[in-house]
Each structure stands twice: as structure tokens, then as C-alpha cells.
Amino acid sequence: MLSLVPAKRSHSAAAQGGMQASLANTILGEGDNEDVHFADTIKGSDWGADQEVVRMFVETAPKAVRELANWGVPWNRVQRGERHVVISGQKKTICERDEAHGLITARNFGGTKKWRTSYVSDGTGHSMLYAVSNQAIAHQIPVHERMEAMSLMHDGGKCFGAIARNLITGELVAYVAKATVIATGGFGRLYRVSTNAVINEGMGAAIALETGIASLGNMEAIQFHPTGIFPAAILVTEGCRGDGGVLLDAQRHRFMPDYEPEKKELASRDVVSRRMEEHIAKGHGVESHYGEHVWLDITLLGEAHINKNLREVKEICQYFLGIDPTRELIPVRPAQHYSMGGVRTDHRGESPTLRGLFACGEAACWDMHGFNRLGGNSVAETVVAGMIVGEYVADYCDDPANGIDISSGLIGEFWQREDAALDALVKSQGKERAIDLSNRMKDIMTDRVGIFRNGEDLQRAVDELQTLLVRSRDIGIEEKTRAANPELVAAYRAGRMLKLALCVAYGALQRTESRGAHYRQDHPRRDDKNWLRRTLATWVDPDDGLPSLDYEALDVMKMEMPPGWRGYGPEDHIEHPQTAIRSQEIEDIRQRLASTGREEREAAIMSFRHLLPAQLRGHNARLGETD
């Protein structure tokens, strides 16, 4: 494994709120199962997700959370008897079942019908990351830290590893492999205001794009999290609202029920972010030296609850804002948070166009999130995709047909190409500075390719990003060493980041509809008739100024859950001509098989279990469930 930073410092350590899995242990999760989790995820995706992949995910998530418990993740647990909770701003008392005592508990999260998010206070990602890392150490898996993959080696439509650079010494190394997995996270640092770590610049997706063979899917699908602290944009978890926190405006009015009376603060993230920005635009924002924001109020949760379950949030507020959230309001405003797009893969996690190249997690468009991800489904995806894709990687490597048949001469050519590119940068007398180009790109993406989009702004963004891309070919650096050199790193990443930004902006310009986190003010309706399809971006010629876009249709007649109303705002979308046909077909199947078990009905509507590795096909046990 190659890692830019020590693996335990990767961005998953910042995940706070929890991991979704339909365990149904807590009383407010009672009745939850794979079907409910599946429906929540599909609605959350605004019908942009691959429904077979979502089924694979929801079936495996309970197995994953239990395996992590076995590995030492100290999940919060159910305690029998009465306890006090805050639901929709009101204090209530619930009573947990005796038989659930000691089982993994869950909290509420946005866009879900049940309390499903398993958590470790608000340090869930940290605990998960350390548990998995400890397993890697126990199994003596080599981790090469401070190493950056610079390009993928490929021949005849197959990937054979990567050329990597040692960030300390500057040495280039060829890693030759039967299978290569990109698990490098997202590309939030294309934006000025982002909750992402500074290492999240999208280089995994960029080197896949630069092969000219692998494609990136749905790059225009960018999620903005409602509660980045203002102005630093550091994330405070959705668990704040899941545990009962509310959003207030300048007049201390709780405004979300005015827009979304059913789900309120716990609508899907794309919906809450838009409502917050709309409310600020109407003149209800809180004025500050840095601009306008709204308030997040978690004081009603009480000091004991915050100190136990939201302790990291409290520390962030104390260190970065100088406030005590047990007594004071938290200034928040939406910030870029997650990338639904990434390296396009099939259900096995493999690129359909470049064999031997796999991807998983946020770096991949697998595609289980579609155009909006539900909170808690990301850290769940990292381990679930690891479990599933890992098995398929092993199968690929075991197949005698997938031997390493790349020539040493071609490996040398890839190495020499990267060496020459670095040498040229070091010797360049170019007039451009990478930091200037990067900062301008971030301003463009934040101002014109943000929560609200329109054709005019997107066209201007594409035009200027193209100009920046041309300018990036004339970058010069002052520090000439090939060893540890942040200026050199910024220089060779700048053009790649601009290519990713163009994939986002150009894809958003072409998609003339609104779906999930992609909201076009000039095309506010979801258009299933023309746009129920996945964007595929490739960059065939390195000198091209724009990516080539193609589209992959989502087959309504194979869906378990045909497109419908998400449950937010007016029921207003352009329907796909096959939706009614498929809906009736599913209803007929359910009536015909009403007396059979759930698995038989599943197989008749949309068979998926055969896509899972054999050891992951077993049923998930729940309290009181017999089917």
C-alpha cells in the first residue's frame, strides 16, 4: 500500500458521526432492514445510483459493522431502560428493550426513516481507521508512506501498476502489479471552502483520467455539507442534528420546518444546504466580519450529552471559534464535503475499460451514491467496498489469464516519461506560479460551480478553467531540488487538478436538469426522460482543452425501485416513459409472490445476491426477525 501520509493520518480519521448499517437494535431503529436502508439510499441518490450495487452494500453493511466490532471498534451500545433524547427540538423519553442491552446502538441521521447510524461518540472514523490499520499491521501488509503515485502503467487495455515518487527523497519507483486499486478519497480541495483535508486533491482520479482509457463517472455530483463551522469550514458532524440540534437564523428562528416540515434539519444534505443558502439570501443570515452565516444550536442536548457523544465537536468549537457549544451557538454555513463522482467501476470495483484497475471508496463511482450521498453511508462504503472489491481483486490475481505480461522496456518508458516531466519542471523558466493558478481555480469552483448553478456561470467557469489549464503548461518553480519540495508537488499537481475541475464544471454545464446535489437554477426540474444517465468523462489526448463526455443510461426496466418523488419540495419531475411500466411489473410480482419469503421476492424483482462474494451472501440476524 502506498500512502501520501502515514495511513492513520488519512482523512477518514476526521469522520465523526457514524456508519449506517440496518442492525435495528435501538428502539427507534426497530423494523429497520435492508429494504428500508435500500429505499433511503436510492431516494437520497435522487435515483442516480446503481441499484444492484446499493443492494450489495446494504446487505453487507451489518456484516461489516459487526466485523469491525470484532476487530476492536468500541461502538456505543444500547442500555436497557428509559433514556432521554431530543427529537425535532423536543425532549422525549424512550425505553430501550431488555433484550437489546449491550448490542450496538444507533443515532438518527439525515434522509433516513430509522435510527441506523452506528457510532463511536463523534470519533467514528478515527476508531474505524485505527482498527483496520491495526489489522494491516497484524497481517504484515507493507505500507510505504510518503509515496505518491504519479502515473499508471498500462498496455493493451490492462493496468500493471504505477510509477510512484518518494515525497522525501524525490526518487521514482516502478511498482509492478497484477491488480492496482485506487482508494485515494475525494477531490474537495478543488474548492476554496471545503471540509476536506489538504491532501484531498484528487490525484488518484487524475492519474486514472490521464490514462486516456479509464473514465470518471458523475464528476459534476458534488455534495455540500450543511454544517461547516464558519468561516473555517471545519466539519461539525451531522450527528449534532441527528442527536437533536437545530438550525436558527439571525432572529433565532428555527427555519427548517418552514421549508421541510416533515424532515426539517434531517432532510438530505443537498436539501438542507440549499435551504440554508436560500434563507440567507432572503436576508435572514447572521452578519459577521467574514460574511453571513446561520446558527447551529446544540445547547438543548445538555452538557453531559455533548461531553460524551459530541466531544470532538466541542473541542473544534473551543479551538477554532473560541466558544463553548454547551452554552453558545455555533456559526455554520454549507461547505464542499464529498465527491459522488470518481473512477467509474463495475459492481466488482474494476474499471470497465482498463482491466486490472480497481477503485473503491470516495475515489470510485461504484455507483452507490448517485447524485447525493446519505450521511453515514461513506465510511460504511469504505469498509463494505473493501470487503467486496478485495475479494474480486484476489479472484483477478488468482486467474492465470491475468499474469504480468508488460515488458520491462515499457515499464522503463513510463518511468522515463515521469522523470523527464519532473526534470522539465525543475529546469523550467516559466512565468506562471502553481499557487496562483490553484487559488484562482478554487475561487471559480466555489463561486460558479457550487450549490446553485446556472448555464452562464458554468460557461464562464469552463472558459476560465481552460485558460488556466493552458497557463499551467508554463509553470516555473524557484526551489530546484528534486527531493522534498512542496513547490514542485504543487506544480505537477496543478494541471491535473484543473483537468478534474473541468470534468466537474463541463459535466455540470452539459447536464441541463437538477438532480440531487447538482442544482441548476435555469433547469430546476429533475428530468428522468432525458437525463436518467451517468456522465462518463475521459481525457484521451493530454493536450486537449476539455474532457470527452459520454453517457451511460440507467435501465429503468431493471430497477427494483423505479424513479419517484424523493419527499422534499413539490412533486415535480419529468418522468421516464418506462417508469409506470416497471412500477406495474413490480407490483404484479409482489402480488404473485405475496406468500413467499423476502429473498424469493427479491430475486424475482432484481436479482443481486449472486453478485456478492459467496461468504457475504448470508442473512443478517436481527432481534425478533424470522424472515
The other form holds:
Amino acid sequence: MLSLVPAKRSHSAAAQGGMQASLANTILGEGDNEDVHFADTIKGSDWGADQEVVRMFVETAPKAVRELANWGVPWNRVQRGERHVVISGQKKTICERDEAHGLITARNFGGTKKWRTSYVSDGTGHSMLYAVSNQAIAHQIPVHERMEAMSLMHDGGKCFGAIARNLITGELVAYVAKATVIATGGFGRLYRVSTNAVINEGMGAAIALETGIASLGNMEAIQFHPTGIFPAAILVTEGCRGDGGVLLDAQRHRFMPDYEPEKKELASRDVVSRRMEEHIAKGHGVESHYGEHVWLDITLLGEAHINKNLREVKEICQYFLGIDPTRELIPVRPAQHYSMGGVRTDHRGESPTLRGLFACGEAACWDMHGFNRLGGNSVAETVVAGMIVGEYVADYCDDPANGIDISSGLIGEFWQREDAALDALVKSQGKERAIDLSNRMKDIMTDRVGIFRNGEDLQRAVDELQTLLVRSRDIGIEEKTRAANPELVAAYRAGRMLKLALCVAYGALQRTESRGAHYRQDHPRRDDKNWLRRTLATWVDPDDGLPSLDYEALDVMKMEMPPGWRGYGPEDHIEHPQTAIRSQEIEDIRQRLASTGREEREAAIMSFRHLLPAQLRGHNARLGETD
Amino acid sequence: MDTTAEQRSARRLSFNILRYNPQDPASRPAVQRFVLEEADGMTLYLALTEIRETQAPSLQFDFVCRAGICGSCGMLINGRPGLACRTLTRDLPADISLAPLPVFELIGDLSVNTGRWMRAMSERLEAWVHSQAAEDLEAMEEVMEPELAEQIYELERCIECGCCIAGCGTVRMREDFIGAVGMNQIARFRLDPRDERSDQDLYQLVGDDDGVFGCLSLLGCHDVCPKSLSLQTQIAFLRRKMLRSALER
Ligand SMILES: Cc1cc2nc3c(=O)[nH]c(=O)nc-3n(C[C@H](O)[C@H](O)[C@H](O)COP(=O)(O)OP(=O)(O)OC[C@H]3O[C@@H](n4cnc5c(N)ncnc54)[C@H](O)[C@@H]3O)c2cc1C
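Given the form predicted alone above, produce the structure of the same protein in the form predicted in complex with its partner chain.
Shown next: the complete complex, the earlier chain at its head.
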């Protein structure tokens, strides 16, 4: 395993909110199951997700939570009896069942029908990451820290590992492998205003792109989170709103119910973020030294609740804003948060075009999030994909057909290419500074490829990013050493980040519709007729100025849930011609098989269980359910 | 923002940074001074980033989450270990000295190798849940008392930043001392019913001078822990428990 940083410092540690899995232990999750989780995820994705993959995911999520519990994650538990909660600004009393006492509990998150988000106070990601890391240590799996994968070795059809650079000594190492997995997280740092860690620069996706063979899927699908603290863009969790916090404008008016009467603050993130920006644009934002924002009010949750379940939020407010959120309002504004796109894979996690290259987690476009991911579904994806893709990687390696049949000559070539590129950079007399180029890129992305997009801005963004890419070929550095050297790192990453930025901006320009987080002011409707398809970007020739875009249609006739209204956001889209046909077909199957078992119906509508590794196909036990 | 903020932002800060690059045979440890104008809400993360962008492109330091969560940016801030990302310059005097955390292997300037140290500690203490139970992932999970889960999380909040080690007097004398971070681990796994190790098993790991009996109770760890873990209480508790179990034997 290679990592830029000690594994426990990976960005997953920052996930405060929780992980979705339909355990249905809390009374407010009663009746939840894989079907409900599936429907929420598909609606959240605005029908952009791969429905088979979502099925695989929702079936495995409960197993993943339970496995993590075995590995030591101290999930918060159900306490029997009465308990006070805040739902939509109102205090309510609920009563947890005796038989649920001590089982894993859940909190509310946006875009979900049931309370489904398991959590560990406000350190969910931290506990999950530590539990998994500790297992890696228990199994004596070496982690080569401060090792950056710089390029992938391949023979045009198969990938055989990576050339990596030791960030301390500068040494280049060829890691030759049967299978290579990219699990490098998101690329939020293409944006100036992002909740992401500073190392989230997308280098895993970028080196896959640079093979010219592997493709990146739906790069234009970028999520903005409603509540980054203003102006630092450090995230305060969705748990704030899930637990009952509300959004207020300059007049301290709770404005979300005006826009979204049903889901209010808990509509999906894309919707809430746009409503906030819309409200600010109408002149209702709070003025401040750094610009406008709105308020997040969690005071109504009470000090005890905040101190226990939202302590990280409290600390962030204290340290970065100097305020006490148990008494004061938190200034917030949407910030870039999540990359739905990434290395395109099949349901096994493998690139369909470059064999032996796998991807999982935020770096991948496995495609369970489509154009908008639900809160709590991402850390869930990381562990679930670990279980599923990990199994398929092992199968791949076990298959004698997949030996390491790459010549040492080719390995040497890849090594030398990287070595020469670094040498050239160190010796370059180039006049451009990497930091200037990437700062400019970040501004362009935030200003023109953000929450609200339009053709004109996107075209300008693409043009300017292209110019920056050309300029990036003339970067020079002051500090002329190949060993530990942050300037060198920024220099070789700049061009790669620009390529990713171009995939995002160009993909967004071409997609003339609005879907999930991708919102075009000049094309505000979701257009299933023309755009029910996934963007695939490849970078064929290193000297190209733009990615090549291709499209992969989503087959309505195979969907378990044909496209419809999400239940929040605008209720108007351009229908796909097959939607009605498929809906009727499903209706017929349901009626015909009404008296048969669930399994049979499942198989008749959209069979997916066979896609899971054998040991993950079983049904998940739930309270009160007998099988 | 009010006038006081404007007045504050007018301050000129000088950063005296201990620089040394062990990779470069010509490098010698030396303090280098950088001057910056203070900005409103400036943290050491923002300040160091600005210094690197405008004055010293080779300056090494580590930030990841920049939100006080990941534990990457421990350093000596005016002599005291702390997380740089969440230290606001307005809480510091205009003269700020920064140095790498001691004890850990120096990578360069303010960057140290806490990762290697922590991994070795985890290996030594076998810091993971030891369980022989067969896994049935389709079955309901084992129940746990809600308070117990919360107590375990209290101890699990450690972010392995290394501040307690850097603030520890004992480590200077005993190279192999596991420090507060290690003893906290033992306390965490001891509390966890899923870990089948007995008290005896755990005490074997820390029942010597490199463990609880080495601690000189200087409590540097307790004072500097950015997560305010009750390290002092944990160490005292382990010690008491161990003495008792030794006497009972
Ligand atoms: C502030 C914040 C809060 C969040 N909260 C939640 C939440 O409550 N619930 C939820 O479901 N999701 C949440 N998310 C999203 C979720 O945390 C991430 O999507 C998820 O943790 C990503 O995990 P990952 O394993 O894919 O990547 P990461 O955890 O980012 O790990 C990537 C790893 O790849 C390594 N790496 C990267 N590039 C290279 C390279 N070139 N060579 C070698 N190694 C490399 C890095 O060192 C790192 O170890 C949150 C995100 C943010 C920003």
C-alpha cells in the first residue's frame, strides 16, 4: 500500500457525520431496508447512478457496519426508552424499543426517508479509518508512507503497477504488480473554496487519465456542501441539520421551508446549496468582511447534545471562528465537497479499458452516486467497495492468466520517462510558477465551474484552463533538488491538476442539461431524452489540449427504478422515451409475481445478487424480521 | 468585522523557523526569519502556506485536513507542542518561533516522521481488537451498552499527532518509552469487550519501565494534548490496576 501521508491521516478521518446502512434499529429507522436505501440513493443521484452497483452497495452496507463493529468501531448505540430529538426545528419525544437497546443507532441525514446514518459521536470517519488501519497493522500489511504514485505502467491493454516517488528522499521506485488499485480519494483542491484536505489533488485519477487508455467518468459531477464555515470552508457536518439545526438568513428568517416545504434543510445537498445561493443572490445574505453568508443555527439542540454528538463542530467553531455554537450562530456558505466522478470502473471495480487497473472509493466512478451523492453514502462506499472490489482484485490475482507479463524493458522505460521528466523540471529555465497557475485554476473553477453554471462562463473557463495548461509546460523552480521539495511537487502536479480541471469544465460545458449537482442556468431541466448517459473522458495524446469525451448510455429498460421525480427540487424534466414502457413492464412483473417471494421478484425486475462476491450475497438480519 | 480586527490585522508578524534539511549534506540547522502582515482569522496553516508561496518555496511542513482532525501538523509553537492548523496568530505574540516536534525522525524543517513512530508503537502494543469470534456479517450485531460505546470513543479520539510524546520528559531519558499515546491505547482496548485479551495480557505489554512504570508523572502530555484526553487519569488508573494485579498473583 502506498500513501502520500501516514494512512491514518487520510482525508477519511475528517468525516464527522456518519455512514449509511439500513439497520433499522432506531425507532425512526423502523421499516428501513435495502429497498428504501436503494430508492433514496437513486433519487439522490438524479438517476445518474448505475442501479446494479447501487443494489450491490445497499446490500453490503449493513454487513460493512457490522464488520467494522467487530473490528472495534464504537458505533453509538440505541438507548431504550424516551429520548428528546429535534425534528425540523421542533422538539419531539420518541421512545426507543426495549429490544433495540444496545444495537447500533442512527441519525437523520439529508435526502433519506429513514434515520439511517450510523455514527460515532462526531468522529465516524476517524474511528472507521483507525479500525481499518489497525486491521492492516494486525495483518502486517506494509504501508509505504510518503510515497506518491507518479504514473501507471501498462502495455496498452493491461496495467502492471506504478512508478512512485519517495517524497522524503526523492527516489523513484517501480512497484510491479499484477493488479493496481487506485483509492486516492477526491480532487476538491481543484477548487479555491473546498472542504477537502489539502492533499486531495486528484493525483490518482490524473495518472489514470494520463495512461490515455483508462477513462474518467462524470467528472463534471461535483458536489457542493451547504455548510462550509465561512470563509475558511472547513466543513461542519450535515449531522448539524440532521439533528435538527436550521438555516437562517440576515433577518434570522428560516428560509428553507419557503423553497422546499417537505424536506426543508434536509433536501439533498445539491438542492440545499443552490437554494442558499439563490437566497443570497436575492439579497438575503448576511454581509461580512469576506462577503456574504447565511447562518446555521444549532443552538436549539441544546448544550448537552452539542457537547456530546457535535463536539468536533464545537471545536471547529471555537478554533476557527472564535464562537460558541451552543449560544451563537455559525456563518456558513456552500463549498466544493465531493467528487462523484473518477476512474470509470465496472461493477467489479476494474477499468473496462485498462485491465488490471482497479479503483474504489471517492477516486472511482463505480457509479453509485450518479450526479449527487447522499451524505453518509461515501464513507459507506469506501468500506463496501473495499469488501467487494477487494474480493475481485484477489480473484484477478489468483487467475493464472493474469501473471506479471510485462518486460523489464518496458518497466525501465516507464521509470526512465518519469526520471527524465523530473530532471527536466528541475533543470528547466521555465518562467512560470506552478503556484500561480494552480491558484488561477482554483479561482476559475470556483467562479465559473461552481454551483451555478452556464455555457458562456464554462466556455471561458475551458479557454483559460487550456491556456494555463500550455503555460504549465514552461514551469521553472527555484529550489533545484530532486529530494524532498514541495516546490517540485507543486510543479509536477500543476499540469495534472489542470488536465483534471479541464475534464470537469469541458464535461460541464458539453452537458446541456441540469442533473443533480450539475446545474446549468441556461439548461435548467433534467433531460433524460438526451442526457441519460455518463460522460467518459480520456486524454489520448499527452500533447492534447482537451480531453476526448465519449458517452455511455444508461439503459432504462434494465432499471429497477426508471427515472422520475426526486421528491424535492423542481418537478419538471424531459422524459426518456422508454421510461413509460419500462415503468409499465415493472408494474406488470410486480402484479404477476405479487404472491411469490421477494427473491423471485428481485430477479425478474433487475437481477443483481449474482454480481456480488459469493460470501456477500446473504440477506441482512433485522430486528423483528424472521427469514 | 470591527475595528479591533482591523487593528489586529495591521500587526507585522515575524516567524522564526528552525530550518534543516537532513537530505542535503550542506544543510546546517539554523533559524530563518520571515515577516508577514497578519490577516484577520490567520492560522499558522495560512501563514506557513503564504510564506511558502511568497518567500520560501522549499519550506517543509505537513498539513492535511487543516481543521484540527488528522493530527499531521504537530510542531513546537513558541516552544510548546501544538497543532499548527488550528492555532490562530491572534492568540500569539508578534514574534513566533516554530520548530519541528522533537523525538521523531526529522524529515526536513517542520516536517517529522510521526507515521513511522506510531506504526511501531501500534505493532508493539498490538493495538487492534483481538478476537477469535467467527464473523457472521449477516447476523445482528452484538449489543453494547450505549455509555460503554461512548467511553470507548472518548479514548479513541486520540489522533496520534505526537504532541504528548514531544511534551514528555520521560521519552528523553528512555528512548523506548511508549508514552501517553501508547498507554491510552492500552486503556482503550482494555475497555473494549470485543477485545478478548485479559488484563494480564495487556499489562505484559506495558508493565515495565518502558510502559506505565517508566512514567515520571511530569504530565507534560496531559497539558499539551490537543484533544484534551484525560491522559493523566488513564496512566494513574493503569498503574493502580497493574500493581493490584501484581499483588494478587
Ligand atoms: C470534511 C468532510 C467531511 C465528510 N463527512 C462525511 C460523512 O460524514 N459521511 C460520508 O459518508 N462521507 C463524508 N465525507 C466524504 C468522505 O469522507 C470521503 O469521500 C471519503 O473519506 C474518501 O475516502 P477514500 O478512501 O476514497 O479517500 P481518502 O480517505 O482521501 O484516502 C486517499 C488516500 O490515497 C492516498 N493518495 C492520494 N494520492 C496518492 C498518490 N498519488 N500516491 C499514493 N497515495 C496517494 C492518500 O495519501 C490517502 O491515504 C466527508 C468529506 C469531507 C471533505
